[in-house]
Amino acid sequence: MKVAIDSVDTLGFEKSSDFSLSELACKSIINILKKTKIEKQEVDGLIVSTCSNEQYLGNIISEMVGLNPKISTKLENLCNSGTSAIFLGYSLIASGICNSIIITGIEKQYSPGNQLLWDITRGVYDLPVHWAALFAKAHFRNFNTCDEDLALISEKNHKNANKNPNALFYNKVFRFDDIIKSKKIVDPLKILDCCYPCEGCSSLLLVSEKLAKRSENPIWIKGISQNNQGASFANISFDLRSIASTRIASREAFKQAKLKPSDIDIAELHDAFTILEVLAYEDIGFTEKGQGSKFVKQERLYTNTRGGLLGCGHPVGATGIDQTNEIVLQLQDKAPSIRQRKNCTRGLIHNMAAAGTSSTIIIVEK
């Protein structure tokens, strides 16, 4: 059965607020149900993403807004956590199981998925920006790459995130002066290579064919897979050139989409960290594996146009799902004029977690 998205929203991500997770979860949910024609009690589905501790928050946001699902729940994949859950709810459609699910996305900024304490194989090395740094070194020693490159990706995407009223760094300009010069923090990353923790919300709702019959302008996931490469850094440091949770799930994702790299318009791709874009343009195949750096250079592909991670701000469990959002509104045409882009008919998602060890990959087409 295909799968469509129907409607999407995202809260503004903030540093942080008052609102509780139920809350934010809450106000983004009544948003998408005031955007559909599906009527609120056809949604047989809620599935929260999120890091958070909370218990049985997919039952008690349910009661919050009155829905009454055949399936409320709770999903946590580190930063995968998002298209993770778009995963499950696009099975669960898929299966003929459910008809609509509303996929929510919340994280305040102290969540649990900032540190990845349970791998002791990273020693007291526990911060992502350390592994981060280990495979920025590895491309600059073995591809030539260097600080001006990554530069450029952060000049990109916080000049993306200057058109995005939702991202955190709205209202903040970085110069590539400013980039280069700013503080070290793992070398070579310096702190504007890296994104910022932050609180927000991200919701979407998937329909069956049958209810996107109804939708104004329905987006097909065409293709979605995720591979995962075990928990440790140590289960995946031995190429440090390459993040193959990434290469597989995208040549899967294509594979199940009956399309090629050259057959995208625009991507969401998972800048945590500069280098991990560079690393995806290769493993996702949009160029040839130590040519990344020199990609962002050829504008071939509009990419991170709501700010990536690094403009937009980083709150785990929504990362995902806005990521998505984002691909759907340029593919609808709904995108902000500042920033839609023109003659977009398909698109990519790539969500990533722990040092690659977990990816999706996502394909949608309108």
The other form holds:
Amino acid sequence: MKVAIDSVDTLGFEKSSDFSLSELACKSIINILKKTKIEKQEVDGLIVSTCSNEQYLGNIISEMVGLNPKISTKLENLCNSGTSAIFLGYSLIASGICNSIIITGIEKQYSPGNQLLWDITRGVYDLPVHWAALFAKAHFRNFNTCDEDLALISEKNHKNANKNPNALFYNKVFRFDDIIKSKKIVDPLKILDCCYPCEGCSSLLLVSEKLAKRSENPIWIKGISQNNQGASFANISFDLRSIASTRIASREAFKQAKLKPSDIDIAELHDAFTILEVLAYEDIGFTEKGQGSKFVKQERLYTNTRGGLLGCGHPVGATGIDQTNEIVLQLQDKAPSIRQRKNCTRGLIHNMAAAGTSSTIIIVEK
Amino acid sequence: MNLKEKIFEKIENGTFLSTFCPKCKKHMWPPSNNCKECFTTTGLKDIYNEGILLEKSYSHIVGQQGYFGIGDFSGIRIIGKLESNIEIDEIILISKVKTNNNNKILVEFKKIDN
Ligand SMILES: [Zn+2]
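Switching conditions: you have the form predicted alone, so give me the form predicted together with its partner chain.
Complete assembly follows, chain above in first position.
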């Protein structure tokens, strides 16, 4: 059974507000219900993506907006939460259990999702920037990638964020020199190679093929896959030149979609750290292994047009949904005109968690 | 006492242990009560303290300044502090191990003396 994305909504990402998680979610869900032609009573699923420890958020939010769905639940998969929620929603509709599911992602800046405490293989180096730096060092050593290559990615994504009023860094201009000279965190990564945890909320509405007949501009999920390699850095560190979960999820998603990387016009790639965008180009198959730093200069693909995690900020539970929302808006020709790209038919969303132990790939088409 | 607590207690007494499957003859790290290959109940065994440096970097983060890297010790991989700027693929030894107040394992690696 086919599944489409009917409508999307994003609240502005910011450092913090006085709103609670459920209040943020309600605002965004109401926006979705105002945008869609699907009636509130027809919504038979609500999946809340968050790393918050707050209890029973699915049912609390259902009650606050007056939903009585078949399934109302909270889902956590660290940075990959939002795309995992879409995966679950897709599966429930594709199997015929549900017809219409709202996926909403919410996070506060100081989320338990910003750090994985369980992984003792990281020793005392438990901040994510340490594993990211080890990936970067391996890429530099094996493929001659350099600081300037990473700075180009940060510059591109921050420039894109300057065209996205919902982005945390919408009003902040970072030039190439600012990035290269920014504060060193863990070599070779500097502060402007790293995303910033923030508050945010993004939602979307998934519908069945039957309900999609009432959608103005349905965007179809053609392929969706996830791969999980465990949770510890030890599990994936035997080869730091690549992220295996991304490679496996990509291969499966392209197979489902009967497409290849060159068929994709626009992609949202997980850039919590600049090096991860380089690895994503290679592991998804947009370019050969080791050529990621050259690929960014070739401009063969629109990437991270909303500003990526680097420019938008990273509200952990909302990120995967906001990445998807951007691709939907671009394919619907509904992105703000300043950042609307022309002639996009097919898009890809890549999201991942915890040193690449988990990755999701979604391929969509208009 | 759970497995992690047992391992932490041993570290405080100066011994660095991991779980070990007697059937597969393999260490498990992070520790687990059962072998993930054959499900046999594991025991605790000393981590072989001679390994190889897989990758390294330098942290500028306050409190963590200095070289650090990931080492492989007979299949167990852990990130630790480097005593000096050791080269990748060099043989290293676990020279120090202790736990800190944040419930983390602080490991130090040094270059093997020839
Ligand atoms: Zn075994």
